[in-house]
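To begin, one chain is listed below as structure tokens, in the form predicted alone.
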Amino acid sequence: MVAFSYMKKIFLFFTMTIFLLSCSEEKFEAKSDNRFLMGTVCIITLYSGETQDIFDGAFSLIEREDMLMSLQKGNSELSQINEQAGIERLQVSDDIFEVIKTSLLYSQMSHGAFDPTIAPLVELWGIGEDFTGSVPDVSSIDSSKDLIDYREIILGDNNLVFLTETGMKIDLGGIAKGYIADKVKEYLISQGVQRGIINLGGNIIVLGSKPKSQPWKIGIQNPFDSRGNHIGIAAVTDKTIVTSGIYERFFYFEGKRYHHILDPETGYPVENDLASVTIIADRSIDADALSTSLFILGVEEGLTLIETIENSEAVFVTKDKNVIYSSGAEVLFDLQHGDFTHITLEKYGSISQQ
């Protein structure tokens, strides 16, 4: 079973990248290599003839980061950190310490919304690949629930960190993997790569622009579609694109979905009317953040926080396949999908109240 969900992915993932080198206009020498790593299938793709031990060196950089940062491996820092909560304060790398530290930003930014202590929660839902599972009991949701409060996490000099109650834990799920591509960004430029496109899982970073200055064409995924099948397309240089949505990971129990982005709030899936928020951003590390806490904040509140940050925009999209932007991602994202509307912020709202 572990052998046929990987060779899916594969394909799923290799879907995309084709998809991304039809696009082009002019065909140009192109080399991939791709890794199964943080769980999820990696595929660097450059445009220069770059050698192997370019490719062997970014997915190194992935391995050592994700050894940092994955809450699955026991003996990453940051399992370690969640050892010692409650306990004492841990001395972390600076890389992991940056992580949690832009996690609070945003935790601040999105009033809760977006919060690295989801981690009980997270692992009491248990929302896989695997479609399985069942609805916890809200004795246990309630229990979980107490243990999540980004505000109880204590950042020190000299790269200190602190859980202050026994039983917390930090979930770097919805972030981590941005930092990642962006660090493997600054490595391909340090290696004299130009032009490329890094893709993590979905988040996906594109390196310069294509031959004659044209930018790179994304395909935006459809959220009741499978994997590529697209609702538009993004025009990007030099972008990242990340999107979060109701179709990556869900299991039916007793005929209703639950999908796996949970509200802190509530200690349940989120609930409102969208189904994937896509954002368009220069840092992977902002764009990962973005798409899980605007998802959760919804249109109005999650436009709200977008506007306020510089080079970010958002493509909403709704259950009732309405799609909301941000005041800058309509000169970057072109709707092509016919069964799906744009619309304004003021008409979604007047729907809404319906």
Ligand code: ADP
The other form holds:
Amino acid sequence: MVAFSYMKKIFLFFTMTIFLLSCSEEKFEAKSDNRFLMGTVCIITLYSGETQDIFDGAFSLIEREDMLMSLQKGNSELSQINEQAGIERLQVSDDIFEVIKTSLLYSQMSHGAFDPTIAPLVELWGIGEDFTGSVPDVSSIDSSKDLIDYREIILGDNNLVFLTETGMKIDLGGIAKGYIADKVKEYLISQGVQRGIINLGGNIIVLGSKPKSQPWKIGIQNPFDSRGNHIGIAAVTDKTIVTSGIYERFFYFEGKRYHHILDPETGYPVENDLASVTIIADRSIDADALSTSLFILGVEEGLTLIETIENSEAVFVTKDKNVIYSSGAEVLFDLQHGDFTHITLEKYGSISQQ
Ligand code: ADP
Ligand code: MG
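The block above covers the form predicted alone; next, return the form predicted in complex with ligand ADP.
Expanding to the full complex; the earlier chain stays at the top.
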């Protein structure tokens, strides 16, 4: 069971393995600020002597976007869409329309593994800020499952959204943080920022490069160790890195572990051999949706999907501590932890058949 206090979360996030450069060759020291928003710790680190106004502007933006897209906040725009399910079409803001539209793209690409209409199950399982629930009974799972079908979200002209059945609900928990991270990046660039790191609860964007055109070095979390312990390092410039894993939010019930990524087909947390999937891509909205999608699809189907998408790479970590890369991941990622073994897809196939 995990129910971290705010302060503990702040501490853990500060110890996250982002290898911040020593700025000796630059005029300014790194400056960091954080807020607890969207149910997680959001940290922004900038390197060129930016004023507090820029940090404040970025955090206000996150707050505003969360007010649109939160499933938990009763007065969010998302809640209004959900309340109108089966009743009426609702005209929504450009932002939420774009996120829902992009969600549907990933629902199609993942053949329904990623499904934003997952909300009834998310609520039934009690996946929220304090995910300390118990296992729902089978009949409740079955009736919630009946409400889940991304094809029943109808998008129209002029940002109209309609959920065809009463009781249907959208949850953007698997994609909104990525979209909001992209918005923060856009805002920072508009303020003249050239280098920095945006970290929205582990949804990371690196802006520009380190001084002297060196890549940023971002640690990929060891799914079996406490936060801040990594299995290796991704060296990236102007990229986003997003991980979905079984270690993020979970609880134990009668000795079994239940995590927060749900299989729309079974109604239960995904049960496969994966511990985490990390995506390295250009846009965080894509990386966020892809990390959740690939986690649900598993190694083989996940690799097939990621290879069709340009400039996107994946690093899969299995519960057996094997690590499988998409075709371009090896040049970006340096596996360093001796307990983990990089294996090919062929090797993975032969192991999983045993
Ligand atoms: P995190 O929120 O920890 O960054 P993810 O990006 O993987 O992790 O998203 C997990 C969240 O996505 C869940 O908390 C839930 O809100 C939502 N979700 C769970 N299962 C699905 C699914 N099958 N399709 C779309 N969203 C999902
Ligand atoms: Mg995600």
